[in-house]
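First, one chain by itself in structure tokens, the form predicted on its own.
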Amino acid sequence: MQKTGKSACPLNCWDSCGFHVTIENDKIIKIDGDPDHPITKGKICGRGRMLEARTNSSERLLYPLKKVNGQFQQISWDQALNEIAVKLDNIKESYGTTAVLHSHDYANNGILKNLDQRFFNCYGGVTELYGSLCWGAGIEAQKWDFGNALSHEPEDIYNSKNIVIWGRNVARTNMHFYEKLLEVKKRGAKLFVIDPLANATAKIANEHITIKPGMDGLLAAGIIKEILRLGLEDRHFLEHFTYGFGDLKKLLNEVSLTKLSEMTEVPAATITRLAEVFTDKPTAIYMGLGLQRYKNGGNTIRLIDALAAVSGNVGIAGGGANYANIQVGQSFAFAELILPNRRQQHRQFSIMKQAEEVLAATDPEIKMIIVTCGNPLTQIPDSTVVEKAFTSVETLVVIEQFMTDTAKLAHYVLPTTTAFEEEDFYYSSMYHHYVNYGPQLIQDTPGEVKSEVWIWTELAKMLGFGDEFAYTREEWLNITLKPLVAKGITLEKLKKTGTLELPVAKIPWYDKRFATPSGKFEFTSQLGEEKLGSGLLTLSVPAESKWTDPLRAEKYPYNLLTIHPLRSNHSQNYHLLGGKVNLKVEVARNIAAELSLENGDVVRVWNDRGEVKGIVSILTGAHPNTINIDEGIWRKFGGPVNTLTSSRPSDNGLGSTLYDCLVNIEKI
């Protein structure tokens, strides 16, 4: 007999959709959108629908595995956890707990996925990762400027006169926002897209401005320069609510509009026209995450923030420098959940350079790596070094649902549940501010699959701190919601409704009270001065460009982008797509013309870090000398493209430089 239950998408995605899940004989047979969800309103993407295939796949890992003489053997949970616990105990005794590296990413958004941090804190504190492959430079940048990284609520777009989508293909990554763009455009709003690629969002724009990859901050600087020349700046805001504006003016006086036009490859007349667009308020800026995946990434976001401030679009309805909305995640009781005070030792490695740091680590060396919620061999830059590092340690433990590229390297692989086989709640700190409940819909998990909460609980018992995990799943969820109970948000109510609105600022900084040291918007950041010795804005450019490294640019003349795939959430779905998955190499028309490439040609793309081979697809409307290869592709399908990317951190140290990458290409 069939039944339908409400649930929610667990994927690390902008939209965080509500689901209707159809179940028959304790098996998921269909996933649809929940029409009652206030934001997603019954529409979901293909990645969400594929969670059915992911849950039911015959390729799922069903039993604990141990590698013996290079081959995986099925073992019992008792053996697997006892052996891992003994190793953890011995490492703690002989080397200290920081000889363990916890390599964690964000494949899924369940609040209880954070219990791994509680485990490692109670163990004594391990080597952890800081920064983010995804959005870290931009988060840090907005903390320097505003004091926090906050975005306007989705409905505020109806107040916008002009909308600038900057480096973000919402048609691919944020479908419900894309629908809103179509609607507000019909109502008369003007839509501008600034992007090196002529993507599906650019196709619906009133104007698409192509730009040299990585030069977005310089374009923002040029627009500000023109706003000031034309006398269109918001003088009241600048005089009363900002700090360091004189430093910005001094910077802009050092460069001509002609030079900025040359470097960005955007016509000067277009820059002047954009100055008029931004000051024809309210104008909203919606930034993508790719903008800050360069060496100059933090500075790029800061210059775009500065553009919003100079044009008077901060703290007003229909405006905003919308990048992230981390106030959503800040609603929950994370400290009580993860117990950071239980750490006795603590060491941090950069998430971008974790491989190099593993190989170089001393006092102590890394003896064990435990991987949760990620596939680092595919997702971490400079994959060749990643493989070397992850195969250098005595013990690699991977908690997974499938035999990923990383799992293949492991000594122990522990099979874990999918979202529909466990209870949790989900939220996204990117687009909307609603929390979604996900009940356990499948009662009988396949094989001997266990939840991560169960795994950590059992290991905690073996290591002597089981009392810190002596909670039911419902009790865990209630702990996380404690700060919200007084505002009427309880687990009982969330279960009943499926979705609840979190109490966040819908128009950030409306009161012009900023969370910076000065209490103002900071063009010159005091936090930046404290952390890195300078909080000044600069006219910085990517590390791999003709402006910074002309010899490299001559040898590798093309900019490589590695954008989010259409049908997979990073590397999660490629093995489920059916048929042969190819690595597609999308090239700008000028590259195809210069090298006599045609659709379907087999090419080699390379630099000094590595190479990949794939099939050409000519990309109409792409900025000259631009190549794109979607990220996340497994080795058996031709990837990962991160063989080509650098592990160099961003300017503020908290972001990746995945798009700061020059390559060459040839037909083979």
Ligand SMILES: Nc1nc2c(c(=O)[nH]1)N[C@H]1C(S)=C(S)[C@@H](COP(=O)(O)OP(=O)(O)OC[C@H]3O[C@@H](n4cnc5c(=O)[nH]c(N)nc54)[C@H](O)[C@@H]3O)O[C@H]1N2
Given for the second form:
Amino acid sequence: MQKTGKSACPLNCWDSCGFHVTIENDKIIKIDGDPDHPITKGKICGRGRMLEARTNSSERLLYPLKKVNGQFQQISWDQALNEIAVKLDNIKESYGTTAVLHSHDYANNGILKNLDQRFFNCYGGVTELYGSLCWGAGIEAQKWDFGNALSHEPEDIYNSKNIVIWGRNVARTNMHFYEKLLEVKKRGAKLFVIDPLANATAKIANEHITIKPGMDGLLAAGIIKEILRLGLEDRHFLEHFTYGFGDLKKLLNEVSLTKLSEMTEVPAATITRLAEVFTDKPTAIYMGLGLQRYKNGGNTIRLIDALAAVSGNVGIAGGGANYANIQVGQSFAFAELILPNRRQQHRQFSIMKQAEEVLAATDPEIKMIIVTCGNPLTQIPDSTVVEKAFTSVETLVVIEQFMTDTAKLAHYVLPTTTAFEEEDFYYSSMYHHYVNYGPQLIQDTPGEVKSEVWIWTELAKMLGFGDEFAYTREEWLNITLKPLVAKGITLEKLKKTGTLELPVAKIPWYDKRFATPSGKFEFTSQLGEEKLGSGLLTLSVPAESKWTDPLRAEKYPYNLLTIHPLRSNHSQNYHLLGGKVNLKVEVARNIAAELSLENGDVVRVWNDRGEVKGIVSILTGAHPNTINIDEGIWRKFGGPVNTLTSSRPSDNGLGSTLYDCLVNIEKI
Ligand SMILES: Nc1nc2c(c(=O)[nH]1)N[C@H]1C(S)=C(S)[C@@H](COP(=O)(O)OP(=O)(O)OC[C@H]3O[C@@H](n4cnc5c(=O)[nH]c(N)nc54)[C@H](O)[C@@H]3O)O[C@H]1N2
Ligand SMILES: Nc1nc2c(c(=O)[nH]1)N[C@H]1C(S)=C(S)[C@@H](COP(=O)(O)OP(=O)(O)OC[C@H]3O[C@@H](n4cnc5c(=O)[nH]c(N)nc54)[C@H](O)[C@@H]3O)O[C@H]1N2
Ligand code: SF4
Ligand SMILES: [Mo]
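Okay, that was the form predicted on its own. Show me the form predicted together with the named molecule next.
Let's see the whole complex now, leading with the same chain.
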């Protein structure tokens, strides 16, 4: 018998969609959008639909595995967890708990996925990761400028006269925002896209401005310079609500528009025209995460924030420097869930540099790595070093749904449930502010897969802190919702409606009271000063460019972007696409012309970190000297592209520099 139920997409994505799932005989048959969801309104993408294939796939991991003499053998849960618990106990005794590294990312947006942190804190505190491959540089930047990284509610787009999509691949990565862009454009709003690639969003724009990768901060500086020259700045805002504007003016006086145009490779006349666009208010900026994955990423976002401030687009309807919406995640009771105070020892590795840090660690050495919700072999920069590090430890435990490149290296692989096999709620701090409920729709889970909540609970019992895990799912979910109950958000209501609006600011900073030390928008950041010795804005450029490293730029003359794939969420869907997956090397026209490359040619792309081979596809409208290879590709399909990328952290230490990468290319 068929029945349908509401659920939600668990994937790490801007959109956080509501689902309508069809089930027959305890099996997922089909996934559609939930038409009642206020934001996603019944539409979902192929990655969401593919969760059906993900759940029903014959390639799923169904039993605990242990590697014996280089081969995986099926073992019982009892054996797997007992052996892991004994190792954890011994490590604690002999080396201290920080000899364990918890390597994770955010492959699943369920709130209870964070219970891994509770487990490690109660164990005594392990080596944890700090920073983010994804958006770390920009989040930190906005904390310096505004005090937090907040976005306007999705409906506010209807108030914008001009919309600038700055390095966000909306049509591909944020489909419901794309729908809105089509709508507001029809109503007369003007759309500008600033991006080195002529992506599908650029195709619907009134104007597409291509730029040399990593140079967006300088473009923002140029636009501010022109706004000031033309006398178009918002003097009232600058005078009353900002701090450090004099420092910015001084910085801009040091550089000419001609120089900024030369470095950004954006014509000076375009920069002047953009000054008029930004001051023809309200103009909204929607930044993507691509533009901050550079050495200068934090400073880039800060200069774009500064542009929003100088042009008077901060805290007004239809404006905003929209980047992320951290207030969504900040709504829940995290500390009660993860118990940070329980840890007795503590060590942190940078997420970008975790491999190098594992290899270098001495006090104590890393004896065990436990991987949750992540696939470091494909997703972390400089894969050669990642592989070396992850094969160097005595014990690697990977909790997974599939035999990924990372799982292949493990000593123990623990098979876990998919979203529809456990109850949770889902949210994303990227775009909209609704939390979605995901019930357990499948009762009889395949093979011996277990939820992570079960895994942590059992391990906690074995290690003597079972009390900290003696809660039902309902109780766990209620703990996280505690701060919201007074505002009418309860689990009961969420179960009934499937989605609830969180009580967050819809037009951030409308009262012009900022969460910075000065209470103002800070062009010169006091937090930056305190943390890194200087909070001044700079005219910094990427680490791999002709301006910073001419020798490298001569050897490796092309900028490599590794943007997010259309049909996969990172590495999660490639193996489910059916047919052969090829590594596509997209090259700007000028590269094809210079090297006589044609569509379909097989090429080698390399630098001093590694190489990949793939098939040429020539891009129209891309900025000269730009190459793109989509990220997430498994080794068996020709990846990982992170063989080429650098683990260097961003300027403020908290972001990756995945797109700050020079390469060479040749036909083979
Ligand atoms: N289909 C799909 N959707 C996804 C994901 C996925 O894997 N697949 N992943 C989700 C996740 S986790 C994230 S973080 C988001 C990311 O969402 P986006 O920010 O939209 O995507 P990215 O691929 O990170 O960034 C790519 C965009 O930035 C541009 N870009 C790169 N460098 C520069 C630059 O220097 N300047 C400018 N102006 N633009 C630049 C690229 O050309 C591209 O258009 O997407 C989410 N949605
Ligand atoms: N070169 C390059 N590298 C990048 C990026 C880029 O743009 N370019 N983007 C970066 C960004 S923005 C991000 S967010 C990261 C994402 O990096 P990851 O989060 O590591 O990537 P995913 O492929 O989404 O997921 C990793 C694994 O989690 C597993 N998984 C799914 N659900 C669950 C679950 O519930 N429990 C457990 N234990 N496992 C689960 C999946 O099977 C998958 O193998 O990649 C980063 N890496
Ligand atoms: S991946 Fe994103 S757009 Fe696709 S269904 Fe999930 S939340 Fe929606
Ligand atoms: Mo991400």
